[in-house]
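A single chain comes next, written as structure tokens; it is the form predicted on its own.
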Amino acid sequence: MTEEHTPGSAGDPTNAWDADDYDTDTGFVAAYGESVVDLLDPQPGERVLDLGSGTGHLTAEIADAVGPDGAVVGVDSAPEMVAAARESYPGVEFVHADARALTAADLPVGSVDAVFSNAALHWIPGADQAAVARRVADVLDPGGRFVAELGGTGNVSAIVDATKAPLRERGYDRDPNWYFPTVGEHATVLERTGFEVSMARLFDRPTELDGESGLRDWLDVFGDSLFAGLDEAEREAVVSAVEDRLRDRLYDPGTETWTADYRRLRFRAVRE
């Protein structure tokens, strides 16, 4: 995605995605989504679609809870990300593919009682949303549910501000494509293509980017679509002035550790 994908990207095309940088850079992904996982609440014998599986490590923890007689698949739009996935876990399915149009038939288990999504539905234009929503519904049995969490509104708005100003000063006008809506704006998304939305709740969660180089790290990471365009001598000059412009804010030099402005959407729908 793949942030909370991540985690992992479900279909963005325009950040490059290195599953070890993802990994080592931004193992809170996981570790956040595993309440999600809990919301989910997968049952033995069930069928798990995961959207946007990035690295795999929450796919394979659903997979151990629906157990052997159960199913689950990955799928993520980064083929670097599936490649990291299955070798982590061979015994897991994960599958190439962009959720803005994946059918049934592109799973290895046909129709699933459930599809799970952390991190990775932001990545996908707001224009598309209604996309993905539809696809979700095709593969889920009636009655299935969509459990799922992204970047809410006003999701990490400290860092795009003080990373837009730099690259305007250097002439570059810049909006990242992520997708962070309100929960009226995604629970109607969700209503209009079939499903009816028991959970939806937006929440402040400051993350914890580890050292010092926490947050070059994290815009390594999840910013290409900041910093297109932009040489490795400009790329760091914005960079440096982020850390600049964060630094009283965000940072805390006691423990070495920045804390991001995180605000997450998690909700629950059936599909009717």
Ligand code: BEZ
Contents of the next structure:
Amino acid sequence: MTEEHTPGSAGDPTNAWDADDYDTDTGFVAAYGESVVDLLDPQPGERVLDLGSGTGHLTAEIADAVGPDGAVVGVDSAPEMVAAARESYPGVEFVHADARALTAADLPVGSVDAVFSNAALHWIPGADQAAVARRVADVLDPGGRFVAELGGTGNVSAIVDATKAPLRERGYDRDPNWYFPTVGEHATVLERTGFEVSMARLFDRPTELDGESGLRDWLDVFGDSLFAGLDEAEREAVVSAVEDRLRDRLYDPGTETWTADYRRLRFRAVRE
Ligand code: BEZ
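What would you give as the form predicted in complex with ligand BEZ, now that the form predicted on its own is on the page?
Then the entire complex follows, led off by the chain already shown.
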């Protein structure tokens, strides 16, 4: 895979994306995101930005909630995701932009009452998180809320460890550059940027990956930073080794289901 952009993401160019694979193999991202929409609690008439809107399913749901008197815009750094979202939801605005450089002038709605983000912030390096928080604060009206979920510390650590080992055996010393913070780390970023964090929670969320190929499909969609530079044969050998290492722990042959060791960090913060 080439190094391009990320969906459901807002700026780090480390993963190549296919909008169809994303929906087919990782439809759980939007399904689980519905409870983050519940935490956002969008109200009729509100203006909302969905940061890292991916294929747009949650953006459209928020658009329904704010109704005709409100306005919603989805922003994503991956042009292929913006294109897919526009095609699926022609009545919703989607903009191609990088979260680290976003301004209200980029948004057809201007400043907003709320910023929402699901499964996107972890694609942006930790060193850039303060810049993102500043951009979010800048597009929010005073008193506006930032409601988001991202991977939390320890997220998919079993999968990462089981992948790094066979890579290392073949001479590749790889670390995925996902940002999976502790509550304290991320709350500090937000507080230093002028947010009051009213809720932050780290929790385990075991995530089922459908079918015998579920784990390899997941690695195919999310794993570019681990596999960059490997040819097809090497990649296949590593993926098979990952499956062998994790089968006893994460695979249920009865239901033909892999379960990924997800941990999520969810927060609600208010711009002071
Ligand atoms: C996610 O988008 O949910 C995700 C991305 C990378 C690693 C783990 C989870």
